[in-house]
Every structure is written in structure tokens, then in C-alpha cells.
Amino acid sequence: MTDPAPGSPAPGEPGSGSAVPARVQDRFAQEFGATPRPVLWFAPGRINLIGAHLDYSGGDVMPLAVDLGVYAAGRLRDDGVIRLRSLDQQLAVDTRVDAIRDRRDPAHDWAGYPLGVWQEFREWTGLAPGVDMVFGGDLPMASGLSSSAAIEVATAFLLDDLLGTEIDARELALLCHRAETRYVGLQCGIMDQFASALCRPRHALLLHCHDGTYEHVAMHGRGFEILVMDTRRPRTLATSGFNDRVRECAEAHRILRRDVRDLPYLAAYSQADVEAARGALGATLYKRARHVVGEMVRVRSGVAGLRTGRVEQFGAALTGSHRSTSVDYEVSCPELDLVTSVACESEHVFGARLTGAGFGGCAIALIEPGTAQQVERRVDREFSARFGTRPAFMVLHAGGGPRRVD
């Protein structure tokens, strides 16, 4: 059996049922009328099997789309008029087009993405058209599997389709990457709207960031299943630590670059050239270009792992990254360091690290199949105790990208 095309459901995919697309329907109706009847598109939530905060740094990411995501509707106007709903979050955000700037406004709030992707469109294409859209996710929010990416690219699909434009998938998730670093504000690199625009399913994306390509691994026979630890600390990215982590590793490619030798960017460079400028570098810096150049290694070995069905080589690689984000990166916390541990510490799991961009959120552990209960109790135990409050879990599953719902 070949593997469905890019895009489309895997049969029997999990997640197939949700009642998420009629409920969307249903508050579109509610909100817009009826007819005529809007299009429904979804785009997929991803986790990051290895490569932490490596994109932004030319590095190489393997990232995975899940059976989660975000759904969204929408419908053209004629006057000049955009009205976004949520059934995830209370603000109802009207405004005209020409009322839209270059940069965020921060009373959007959450509709600064689709409305930075809008922006992105106008400037694409010259096309500035009024629409009615309204989203709902089954994918955690400010959990650290993306849904602001979600968001993003269910936006871009389905505008391009309300349009008639027929852009590329990948030059579609440039464009979701624009809306995000120049509209929102966010430095980030491109794993994340790739992942969501690009996934196929049962199939991880190796992508080689320095210059956007990729290829797909198949995740045939895989061997474990994927526990998601939600510690239930919420983080946004934009008011935390990681701008900072942008410009610390921009400084430090600059001074490699001067001091020892020129590399297009931070992941290019060996262990011996960071060690080489560590003088220069200081503290901070040299903590966090050890990161990117040992994380560069530990993605070698987790595909090479990954690509034999060498389970325990593969979580070896994402323990490794989870202590190395937190050391050196320093973008962990202790909530993210007991569930990844104390996981670690059963025998059922292969490795486990933190996904998405650290700060709160989300971890993730390798585990044999069938043994979710077992570590799940485990280390719900401990985190009870040491926190008071409980963390959620969830097995997830390899998604596809992005589709529309009919």
C-alpha cells in the first residue's frame, strides 16, 4: 500500500472523528449566516523529535505533524470588511483593510496571526480582499506544539483557495514565516510553519534549515509511541526569553566568524571552533553555541536511529537535547525538567525531552507501545507532589498536512 499523498487523511487516521470542523461550521453560521456555505480547511500542530532551536541557526530539525491542529472557515466579502471569531478564545476581532499596518496591533491579540498572514497575502499578490473566518483546534494552546503555526498556515491554505492564487505549499509557508517574524514579531525560524504546511503522513520532515530543503522519513515500524507531558505552564514566546536567544546566537556566529573562521551560520561550526573562541565568546555565549553545534550531532545520531529502527539510539539523542536546552540553552524549567526525568527514570521509555521552544508547556517521551499508563502514573505521582497541580497527557500519532474539509 503506498502512502496517501501529501495532504491528505491517512485512512483511519486519529483523530478522523473530531466534532471540532462542525462546530467551526456551526459558529460560522451563527455568526455569518449559512450560505453560502464556507470553506473549511485544516492544518496540522507538530511536535519536534530533535533539533532544538537549531532552525533559526541554519541548523537541521526533524519535526513531525500530529493528528492535531487547528480548523478554519472562512468566506470572501465585498466591502472591505475582515471579522474573525474563535471558539477557542473570547475576542471577536473586526476591522477594515485598510485599517491593517505592517506590524501587529496588540489589541488583536490572537488574530495578529491570520491577520498577519492576510497582510502577507496583500503583499503577495495585491489582492486585499474582506473575509469572515472563524478557527477551532483540538491542539493545545501555548502548549509548545505549535498552534500558532496552525493557525498560520490554515489561514494561508485557505485564503489561497478563496482566491484562486494555486501558490506552492512551501512559498505558502515562507509567507506564514513572514506573517510570523514581521507582522507578530517573533524571530523564529522556519521549522514550524514548514512542519505544518509540508508533513505527510506517517512521515517525520528532516529539514535542513540553511537552506529550506527537506526530505521525508518514513515512520514505518517505528517501534514506540509518542507521550505528550503537558505541564500546564503556559508561555508566550514573544514577551519571553526567546528573542534573546536569537540575538545571543547572532552574536555568537559574529565573533566565530571574526575569530576563528567564516561559516554561513552558528550550526556550521564544530565543537573545536567554539571551544577555539571560548575566550571571546564569554559565558552565555559560548553556553549557547555549545548547544547548537552539540545539538547538530545529536540530529545525526537520532536519524541515523530513527532510519534503523535503533529506538534506544534515537531517545539517547532527545535525552541528550533536553539536557543540553536546559544547561545551556537555559530555556527549560523545573516543570519541564521533573516530567522529562522522572519519565526517563522508567523502564519503559527510550528518552524524553522538551519540544517546542522550552519555557513551559510541553514535553515529550519516547515509550514501548502500550505502556503510556504505567509512565503516566508515574509521573503524575511526582509532579503532583512537587507542584501541586497535575499535568496532562496524551499519545500522539503521525499526522499529514494540511487539507480541506469537505
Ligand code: GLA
The other form holds:
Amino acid sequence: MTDPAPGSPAPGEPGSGSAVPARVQDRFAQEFGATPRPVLWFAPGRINLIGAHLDYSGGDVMPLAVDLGVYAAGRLRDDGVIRLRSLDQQLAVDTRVDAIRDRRDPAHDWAGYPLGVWQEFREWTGLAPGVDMVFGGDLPMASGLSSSAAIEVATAFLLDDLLGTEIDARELALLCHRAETRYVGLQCGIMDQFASALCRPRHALLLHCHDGTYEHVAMHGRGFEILVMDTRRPRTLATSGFNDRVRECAEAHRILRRDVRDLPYLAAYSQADVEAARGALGATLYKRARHVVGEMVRVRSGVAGLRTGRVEQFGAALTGSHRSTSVDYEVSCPELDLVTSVACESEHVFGARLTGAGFGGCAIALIEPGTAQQVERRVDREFSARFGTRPAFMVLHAGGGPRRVD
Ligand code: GLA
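Instead of the form predicted on its own shown above, give the structure for the form predicted together with alpha-D-galactopyranose, please.
What follows is the whole complex; the chain from before opens it.
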């Protein structure tokens, strides 16, 4: 069977009949006028299957783009004005190209993502167009499915199209990553922007974050489905806690280089190296480093299981990843621990883990096809009894990368 071309829609994939693109076009027409017709792009959100918090330590991660994401409609202007609207956010932002600085203005809130991309575009191409844009999505916001990377990537592909700059997809992903780290201020790795920009339908992306190389790993016909369990707990520590972990990993790397051996990134060390530096690392950095090197082993085992059709092995790697992310990396929360552990009690579940940064948001479970409702009922019952609220559930599929919607 031939794989669909990168970025092309997977025929018959659920989610392909979304009502959002028409709503985005309508809103654009209301706000800015219908003609000339704006250009519309879609970019997907992502699930990270395995490789928790490894990207900024140079490790391997394996996300896939989901069949939900963000739509961006846009039209250039020649008067230096930028106007941004969203179907899901109250705040409308009107600004001017000469008012944009190299750091996000907190008053711009969600619009910091497209403005960050716009700013990086200006640096890369020397072009500084005025533009009208409207965004809308069918992805739950701020839940760990990378709605922010989807906004960035949709903006980048849209601007590239409007300006005719023909920047390749990997370069656009890097540009979006710079928007996030330099303009928005989250010191994240490259995973989310690469996943959104480069994934193919029905494939996961095995990404080597130390050099940004990657390969597409087939996901179809593997004998499982992916159930997303959204705790709906807001990710309150997502920015501050995240940047703390980035700092801790940089410090652990510095100590390992000094005391054990000089390797270029933290994920390259072994468990024996981390043990050798245990005293110098101290309790917290030891746990962080132990997670990173152990997660690299789990990624290898999980990917091998996936490639050879051993779903149990893949699932066990996910469950081990969650435990380490919770105990050693300390980015889980009681809600995420509950949904993953209750899911794993079911005979239909191969493994489960939080996805994304953690601190709230979503977890995933690898389940036997067709068993979602049974697993959901069980998790829902125990979750409501313990927290008095209800999680949301979705079975998501490996959709494609960004695409122009006509
Ligand atoms: C967030 C970041 C990513 C990655 C994950 C954790 O999604 O944006 O770069 O670090 O958390 O794996």
C-alpha cells in the first residue's frame, strides 16, 4: 500500500468533516469583508506517544499529529496593520507592524503565538506585511494536545503561502519553535512544532531532538486505538514548572559533564553515569536525570515493540513512562495519576501515560480497538467518585500535517 503524500488528508479519517473551516470563513467575512477570499490553512495538534520531556534534553520522542487542530484564514494588507480574531477567544488584537517588539506583550494573550510567528517571519525573510487573520479550532485548548503549536504552524504555513516564500516544512517548524522560545517565552523543545508541521497521515514521527532528524513510523493496522482522557484540570504550572524542569536538566547536564564525561546532551548519558554522579546531583537533579536516561530506554523498547507488532511491549513502555514522569519528573497530578492507573486496570488497555507537558490536561491509553466505551465507563466512574467532576474522552487518529483548505 502506498502512503498518502505528506500533508494530504487521510481519506475518510474522522474529523475531516469539521464545521470549523466554514465558521472561520464566515467570521472572516463579517470582520474583514468577504473579498478577495482569504486563504485558509489547517495545522494539527499532537499526542506524544512516548518520550516525555526529552526533547529539550536532546532525546528521542515519538509524537503523532491528531485529526483535530487549528484553522487560520488570512489576507495581506498594504497599510502595516495587523488584526487578529479567534472563534474561541474574546480578545481581538489590532496592532501595527512597527509596534511589534521581539518579546511578547502580555496584553496580547493568545495572539502572542501568531505575532511571534509573524515576528520570526520578519527576521527570516525581511518581509513585514500587514495582515488580517481569523483562527478557530476543534482541538481542546490548553489541554496538552498542543493547540499553541497548531496556531503557530497554521500561521507559518499561511504566511508562507500568502507571501510566496516557499520555505520548507522543517524550516517553518524551526521558525515556529523560535517564536515559542524567543517571543512567547516557553523554553520548550522542538517536538510540538515538528509534530504539527511534519507528521503524515497514519504515521507517528520518531524525532531525534539532538539534531532534528526524523522518520515516519507506520501506525495503521497495529492492533490498538488511542483513547485520549482529558482530566479538564487546568495546567496551572505549565509555564513556570516547565521552565524549572528545563533549568534542572541543564544543571544536571552541567554536573555530569564536569564529574563523569563530556557528552553533548543529557539524554546521551547512561543510568550508570547518573548513578556515578548521584552525590553531586543531589536528590532532585538525580531524579530528573534518572527520568531522562530511563525514558530513552523506554522509547527504544516502545518503538521496537511498535515496529514488530508487540503492542504489549509498546504499552508497557507507556505505563513505565507515566510512572517515571510522575515519581521522578514530578509533572503529573492526582487526576492524571488516577485516569492512567484506572485505565491500566482494564484488560482492554495495553498502557497509559500523560501526554504533553503534564501539570493537568490529557492522558492517553492504548486500547484494544472497539473497547473505548468500556474503558471510559470505568475511568469516568472512579474519577467522578474521587474528584466530583467528569473527564472527557475522545478516540483520536493519526491525521496528516498542515494543509491548505479550499
Ligand atoms: C510541551 C513542550 C514540548 C515537550 C513536552 C513534554 O508540550 O512544548 O516541547 O517538552 O511538553 O514532553
